[in-house]
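Just the one chain here, laid out as structure tokens, in the form predicted on its own.
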Amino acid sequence: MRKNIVAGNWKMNLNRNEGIKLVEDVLNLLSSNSTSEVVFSPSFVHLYKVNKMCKSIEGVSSSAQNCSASEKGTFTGEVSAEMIKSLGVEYVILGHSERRENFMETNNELKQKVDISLKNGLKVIFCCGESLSQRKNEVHFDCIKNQIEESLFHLNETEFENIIIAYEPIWAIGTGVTASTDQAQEMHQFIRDLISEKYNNEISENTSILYGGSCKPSNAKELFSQKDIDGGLIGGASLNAQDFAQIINSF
């Protein structure tokens, strides 16, 4: 049976002590009755405290933002995925548009990261997503289908098993657009029925997938209330700890 999962990802915000101040404050603030499993995301150099924080606590852990394509070496900057597992963090999120967008990073890039993260024992948040043009032009269900193809249908089965797609329409991100339930819903179900397709429909059922797309604790009761939506990858409003734990406390 696939999770429910509340992701913060708190992008390059946050110092030291705003982070463990914010990761104090939503543990205060969950529900004794809450079923989703929260996940922190903070920078890397706030990982190593956050996590220490959460392992001890039933259902909340921490992530990483990215971690880099390459084992080691010479590669001033950047952070292995084995660094990361060695923290004793369970996931990282990979492919958000930012990292696409900013970094340029391509479909054979993250496919090469998705490797590495589970080779060295990382749970894999997924991110795809369209921009407005794509979807004006109709050839959003295209661009989603080629980013989760071309980035993770190489894996087997028990692979894809360490798998959490994060659906992230790129022209509601920072926007304070929100898609709608429906336009929202529909996408999940046809990622849904792509890693159907893929692999069988007993995989595809167990795949939490997430929205990403200015989730809030205005809309997020009605987003999870979808039957293919499994929780939320959390920009903004995983910055303030009422507004995080309400969405959390939503399912």
Ligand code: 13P
Second form
Amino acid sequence: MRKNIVAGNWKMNLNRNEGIKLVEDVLNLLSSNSTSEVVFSPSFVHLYKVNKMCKSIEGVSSSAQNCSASEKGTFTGEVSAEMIKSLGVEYVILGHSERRENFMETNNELKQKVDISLKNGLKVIFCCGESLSQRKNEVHFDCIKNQIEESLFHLNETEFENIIIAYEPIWAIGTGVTASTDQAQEMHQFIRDLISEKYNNEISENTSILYGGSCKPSNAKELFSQKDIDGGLIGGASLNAQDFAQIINSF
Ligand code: 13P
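What's the form predicted in complex with the named molecule like, now that we've got the form predicted on its own?
Below: every chain and molecule of the assembly, starting with the one above.
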């Protein structure tokens, strides 16, 4: 059965003390009734500490925000999947639209990052999402299909079990504009159908598909109640302990 997951993507925010305090506060606010797994995704420099804080708590884990497409070597400033795994970290976020746009990450490069992450035992939170103009031009389904096919559909069934998809429409990220529940559910169902066609119904039913883009306490419950929305990848609201905990407790 697929898991409900609420992951907080801190992006390039919070110093060490702020990050530690946030994790402590969120953990204190978690409801014992919540059915969701919680993932904190800080910057690389905080990952060791944050992972240590979460590791012993059931249903709480950590994620890197990126990794190198290369195994090791002369890549100053890069961080490899093996290094991340050696900290005991469980997840890596790949293909965030900010990395696609600002760092020119292509579907093919992401395919390499997916492969190297899985090879090193990381689970991948794979982001996909269309721009506003793609939605206006009604090519949003094609865009998502293309991103998923080109970076993920070379995987075999066993490998695909370690993939979590995060649908994050670019026009909803950090804008305060959330996709409507219908828009989000429609795309999540489309993604699940794609997975079913490529693999099979069991794999598609077992894949967690998260929504990201201005998800906040006021809309989380409704979004998460949709049949194909299995949680969220949260940006801004994950930086506030009350808000993030409330989103997690929406399950
Ligand atoms: P916001 O929640 O700030 O819109 O960001 C979403 C996001 O990019 C998570 O990865």
